[in-house]
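Taking the form predicted on its own, here's one chain by itself in structure tokens.
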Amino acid sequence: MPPFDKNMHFTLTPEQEQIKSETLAIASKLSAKDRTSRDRESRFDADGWKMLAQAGFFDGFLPEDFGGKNWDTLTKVIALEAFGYSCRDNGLALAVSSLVWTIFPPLLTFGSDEQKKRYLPQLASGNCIAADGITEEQSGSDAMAMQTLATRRNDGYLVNGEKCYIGFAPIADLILLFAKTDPNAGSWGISAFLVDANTPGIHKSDNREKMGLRTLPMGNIAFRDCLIPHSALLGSEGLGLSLFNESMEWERSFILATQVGAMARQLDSCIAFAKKRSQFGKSISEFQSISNRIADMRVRLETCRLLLYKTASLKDQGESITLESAMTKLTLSESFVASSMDAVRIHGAQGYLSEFEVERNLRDATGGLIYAGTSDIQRNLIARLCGI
């Protein structure tokens, strides 16, 4: 049995309380905008993104050498949880998480000094939007199945292939591209690149309509004889899979931190509604079917928060979190779906109507079962790490 870690204390420090309070205030300003119409029109909140950057929120995820605040991992997830509570735009929340977990870590770990100086300030200021180009039509969790090729030449790499279901693809300025540089080298044949999205030969699709998370643009990026310079290589040639695996641990563990905040807001909303709504001469909160759903939502919230904080704490201590990463992703994603369904049932007809913003959480939550590794993949990983 794994030992209990006595060094894990999740009482927030004064600094973390302040960061939480400041984040709640920043995100509440974003929530004042018309979310329903943006969801209906699949429109990204570009002004909100810039406002968030100008408020210095992204700086917390960067080291001091690049003008950052150098938050530890636990503080980062606390800030993101607070953001998810106050920001009712789940698409924007996912966009924030995508930047800080899929773009920042590989750039900070593998980027050259020149690449860091060039891209990190632009990303943190909101002037540059980056897309994570890994997924292909026949290559999702199985990264080795990717077909995009980057052929090395004297004048650079010639890239051909297409990436699919990429967040930010239609409006991206920068692409973190994964491609095969040596198809015969197996796991050492994949490399990563930082590619200017305006490079000739790159074709970005229009925004693809989807079930939820509509305010985060998604599309395809095609590369047709696209020549990129040698300086675009991130890390060394052949390290792409290692880079992806390290980046995926960050993403899988913490990309749903904002959903914990959304679940807390959801719970507060359901409690308030249940107390106010009356049927058969009494508050519906007195009906056991309603109170049981509230209880289940609270248990899910606390379970998710503790698992998220534990995983972040272990990461800060330099411990392996391969198992915790999969468990966190699985638990948070499925819990948000379950609680969102409970919220719809508690609200009844209002829960089903878009204008009350209850059903949107259910649509948005469903995406969490898929991106950053499906629930089925997480269960396979957990079982394997349990020795099965």
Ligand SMILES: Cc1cc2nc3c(=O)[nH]c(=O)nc-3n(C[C@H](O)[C@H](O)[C@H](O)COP(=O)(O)OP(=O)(O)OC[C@H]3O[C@@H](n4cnc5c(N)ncnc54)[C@H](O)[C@@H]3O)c2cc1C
The other form holds:
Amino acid sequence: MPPFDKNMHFTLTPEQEQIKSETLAIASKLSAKDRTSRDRESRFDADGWKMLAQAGFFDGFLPEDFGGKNWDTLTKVIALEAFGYSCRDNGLALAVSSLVWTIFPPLLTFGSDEQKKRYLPQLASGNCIAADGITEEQSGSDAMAMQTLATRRNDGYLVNGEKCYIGFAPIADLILLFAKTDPNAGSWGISAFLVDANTPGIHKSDNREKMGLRTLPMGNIAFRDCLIPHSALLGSEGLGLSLFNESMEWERSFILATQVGAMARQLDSCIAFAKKRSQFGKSISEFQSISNRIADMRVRLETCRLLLYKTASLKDQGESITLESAMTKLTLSESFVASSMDAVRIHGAQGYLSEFEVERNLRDATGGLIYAGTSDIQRNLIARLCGI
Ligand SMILES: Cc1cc2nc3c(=O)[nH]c(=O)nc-3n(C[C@H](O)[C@H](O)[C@H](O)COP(=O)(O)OP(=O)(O)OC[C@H]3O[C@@H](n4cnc5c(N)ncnc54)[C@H](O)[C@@H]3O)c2cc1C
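Could I see the form predicted together with this ligand next, after the form predicted on its own?
Shown next: the complete complex, the earlier chain at its head.
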């Protein structure tokens, strides 16, 4: 029998309640007027991003030394859940999550003082957009099989290779780059770098069209004889695997926190719609097939929230979260797809038409099955931790 859990109290403190309501208020200022056209045209909400930065939203994710508010992990996920509830643009929500879970943690843990001072204020102020460059055409789930090479020379590292499916790639100012510095050392030959995206030899593709999450631009970043300074190295040479594992744990555990908020919003609107819509002379909420779907959505929301809070709480207690991290990613991603499908069914034709903003969640949710490790990879991890 796996042991059950330690002390966990999920009653929100007055401070967390305040952060939650402030976040709801900030996110409600995001423009609704061209949300569907932004999705159709794959346009990033650059004004919204600036507004969030100016409102100090990213400060909560930074320590006090860097002008931050030093929130603990549980408070961060509570804030992100509130953000996801109020922000109907899931691409923007993923952009926020990518910054705070894939860029901030490795920079804070492994960055030099100089790197932190240089990049953290720029990132938090919305003036610098960072992309996380791991995946390549031939190395997705098997990320350590990457081929991008950073060859050390006296004048810096010469980088050659190409990263694929990178969020923010077309508009990135900064790239967290993973590359091989010692091709003979396997996973231990990988290093990480913080690279100025305007360095000669870097070629950012245009946006690549995708099924969902269209408001977060995505593309490739090619490095062709690109010379970067030694000071771009994050941590030390060969640290890439540790850095990758540490970063992936944050990402896997918490990148879908905003989705829990989106699921809560989705449930509220499905309940309201079911009560309002009548067929055969009565409210469709009286049909058991509809109420069962609502019940399933509620159970999924509660399961996701508990897993998310539990994982955050364990992290704050300094416990290992390897298992919880994979279970959280798997459950949150699969649940949002299932609930989004239920939402489409409940809404009938309105669920299928883009203008009602129901179908978009289903397209956006599907991406969550793939990024930060596919569901199959999460199951592999969980099974391994079960001893098989
Ligand atoms: C919306 C989105 C945003 C992304 N953002 C970024 C980003 O910012 N930076 C970045 O570096 N990457 C990013 N990615 C890429 C993402 O990390 C990869 O797509 C992911 O790791 C899977 O790799 P792949 O697409 O090459 O699929 P593959 O690894 O080729 O997998 C194909 C299929 O095989 C299965 N499979 C593979 N290996 C195993 C195994 N061992 N056991 C069981 N099944 C297996 C997979 O589950 C999948 O079903 C993003 C992807 C998406 C969709």
